[in-house]
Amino acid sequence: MGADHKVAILGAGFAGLCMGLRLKAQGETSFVILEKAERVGGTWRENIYPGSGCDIPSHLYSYSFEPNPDWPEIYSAQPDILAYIDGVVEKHNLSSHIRFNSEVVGAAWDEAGGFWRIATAGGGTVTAESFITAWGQLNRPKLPPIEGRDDFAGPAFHSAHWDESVDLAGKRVAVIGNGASAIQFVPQVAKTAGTLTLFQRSPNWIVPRMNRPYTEAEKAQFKAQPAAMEKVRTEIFEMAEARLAAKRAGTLPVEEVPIPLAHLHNQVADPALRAKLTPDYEIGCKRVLISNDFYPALTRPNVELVTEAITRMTPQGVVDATGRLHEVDVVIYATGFETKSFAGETAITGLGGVSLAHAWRDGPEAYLGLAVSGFPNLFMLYGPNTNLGHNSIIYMIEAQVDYVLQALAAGRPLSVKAEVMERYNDDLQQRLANTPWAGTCTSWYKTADGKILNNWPDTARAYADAVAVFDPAAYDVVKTPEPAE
């Protein structure tokens, strides 16, 4: 008895949708994307707080097979990359292909017939001769670990997970973490809020948001004259690889420093809120984010930024580590996602039973971010080391599919070799340790031993050079039982 489908896609975000459109656009008909939500969009489904946007131009961020002419602005909004989306699955008829409701809590290789056993909640069962995982880096929200924070009496909510039934207009309101979240929201927060206290751990290096709205007329010359819509999408890729060489460690302040110091100087007058806000590591350690209103928003007379460390939660606040309790009504959590197991809790098994969670015991690691040894036709999306510090993570997204669509191609079930997937990430590692990635900061890009598990060291033209083409020689077929007679 055969698999349901050749292929089973793990979510429906860019990633995932992507997957399903090249290969609807190549004839297959045989996949299904299994969706946890009950509509498509990842993370732009689920960031749906104030301010919400990207820090990439908008006719880089988006499929290259599907320019939109019709972006409001440079840097768009979450409701318009979501409509985005929501246009692209609709033209060409994705949902028939996706199962929403359908969050995968296992798979399991099945090693006599050959293909994937995938567990939904719910108890629902789908086959499939690959697996691809689209699950993303920046989909579960991380609470952090304070005392007490489960006494705070009032409404506490992530950032990704925002609470709309929460009016935050005159109340008192903390925020805990300033990172690229926290930038886009708590500008929006302090025009209503009583009082806005943002508890902050370390200060981001920050540049101005060059974003303006396009004019008519130059959606106009998109929709006419797509040439001339490449070349916009051109330019900014290129300039984007360029500020890579920027950020390289030992070119540290010359390049950059200056326009995000001048960027703070220009906008908060005070020395000593100046100073709490001056990082005291290398640009390019952390993500250097993209703002142009939340140093002014921190100028604000109803707006508090506090540097001490929290160390306990009350139900009337925060107190922080002199002792000072910060009375407030409401408490929204910034403090990022957890990165570093990239499957979450989904238990994948392969081949011998041995768990994909076993297999990264020393932390997620894959060949070219896309494939695990022991894991038969199992390939990720934006998996380990994929990830970038300077360009559009579509552009990575579209390399990564065009290499699985030749796996799937050789119609085999193929599993790479340890000792290809070995050698490779100990090159990736080791060019890795001359990133800025590697600096002294503590980021989400690495663990508490200094391995980088989520980012590419190189540019995103390299990367799509190194996967371009697929090379069978570094997987090995995988048997399956030859049937009773």
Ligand code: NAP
Second form
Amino acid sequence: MGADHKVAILGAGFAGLCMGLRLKAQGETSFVILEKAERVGGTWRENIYPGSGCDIPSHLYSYSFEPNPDWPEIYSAQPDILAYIDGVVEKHNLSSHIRFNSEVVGAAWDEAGGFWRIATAGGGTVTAESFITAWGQLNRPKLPPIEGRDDFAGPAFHSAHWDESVDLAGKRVAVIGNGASAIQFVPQVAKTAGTLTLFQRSPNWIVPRMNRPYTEAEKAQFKAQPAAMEKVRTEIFEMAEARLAAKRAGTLPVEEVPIPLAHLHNQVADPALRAKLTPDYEIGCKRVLISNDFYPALTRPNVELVTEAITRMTPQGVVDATGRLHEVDVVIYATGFETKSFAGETAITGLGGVSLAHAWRDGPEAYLGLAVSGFPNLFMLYGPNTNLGHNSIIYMIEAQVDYVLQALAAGRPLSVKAEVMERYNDDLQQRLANTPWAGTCTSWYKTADGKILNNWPDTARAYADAVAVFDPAAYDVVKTPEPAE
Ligand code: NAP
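For comparison with the form predicted on its own, produce the structure of the form predicted together with this ligand.
Next comes the full complex, this chain leading.
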């Protein structure tokens, strides 16, 4: 008895869709994409907060094989990115391969059958020779463990679960957290809220956002001359790669980081507020943020920046370390995501019944961020140590998909050799030790004891080079049952 499909893909975000699109382009029809939600889009389906957008320019933050001459601006907003994804899916008629409302709750390698048995919520089972996971690294919203959090009497929600039914106009709003998500919606919410109280645990390095709309003439040129559009994409890519060197200026003292400090100086006149907003850790340790409207929002009369730690919450609001109660009507958590497990709660079982949770008891790691020893033909897209701080994840995903397609072409279940994976990760961690992420800050890139689980240490091109050619010698071929005579 064979498997239902050659390939099962978990997730219909940018990565899972890329895998499906490339399989389809090769003429493969035996694949299914299992998506927990009722529509495609992944992070761009979820993050609908006001001001949501991408801080990588759109001509690069898009598939290389599906350029879009109609990007409205350099940095497009969430609705435009989601519309782009919808358009690509429709153009390639990919929906027929997607099973919506099908959350994967577990997957086990069936040794007798030589395939993956994948369980979906509601009791369904799908079998597939290969299992490609495209979870994303930022899709499990994290709420802070604040005493009394659930006692708060008003509406409260996470930035990735934005509650559009709550009208914030005229309300007293508390925002907890000031990362990439918060800095996008705080200026929008501040415009209509009665008051906005922003609780900041640590300030961020923020640089100007050099955005502008594309003119009709530019869009017409991109349509007429795809090479001109390709040139823009290449220029953005090369600039981002070059900027990595600047971001590695993690060893420079703070006062030698002129651009973000000048930006702060230009936008915030009050020295006390400026001091609160000045980071005391190396630039690049956390993600460098880009915004033109965050600092000005903090200078509005209806906005207060609170830097005292939060000690507890009450039905009325948030209490800080000085004992002051900040009475509010609504609390918005912009406190980020659970980024360390990669697999979330999904139970994955490989060879010999060993669970992924066990294999990863000392922290998630993979070979090339893609393959884990003991888990045959399980390939991860945007897996451990494949995140970037400086360039487009879609570029990384495309490189990974190319590699996976080569691996699948082997036509045999492959498990990466344990010693290959170990050597790879020893080297990786050594390289990571010399990056700014290893600095003194806390970030979603690393564990409490400082191990960096999410980021790739080098340029995006160096990663693409590393995965350009599938290397069969790194893998064992897993025994499968002899076909019946
Ligand atoms: P984040 O960067 O992890 O920020 C979480 C924020 O919440 C931080 O300010 C953090 O403070 C604070 N926080 C967490 N736990 C807290 C607690 N218990 N008490 C008080 N404060 C707490 O999350 P995010 O803003 O959602 O962004 C996550 C990532 O998503 C980004 O780095 C980026 O990769 C991606 N993203 C990109 C864009 C874009 O392209 N423009 C937009 C949104 C998100 P500390 O800094 O002190 O830990």
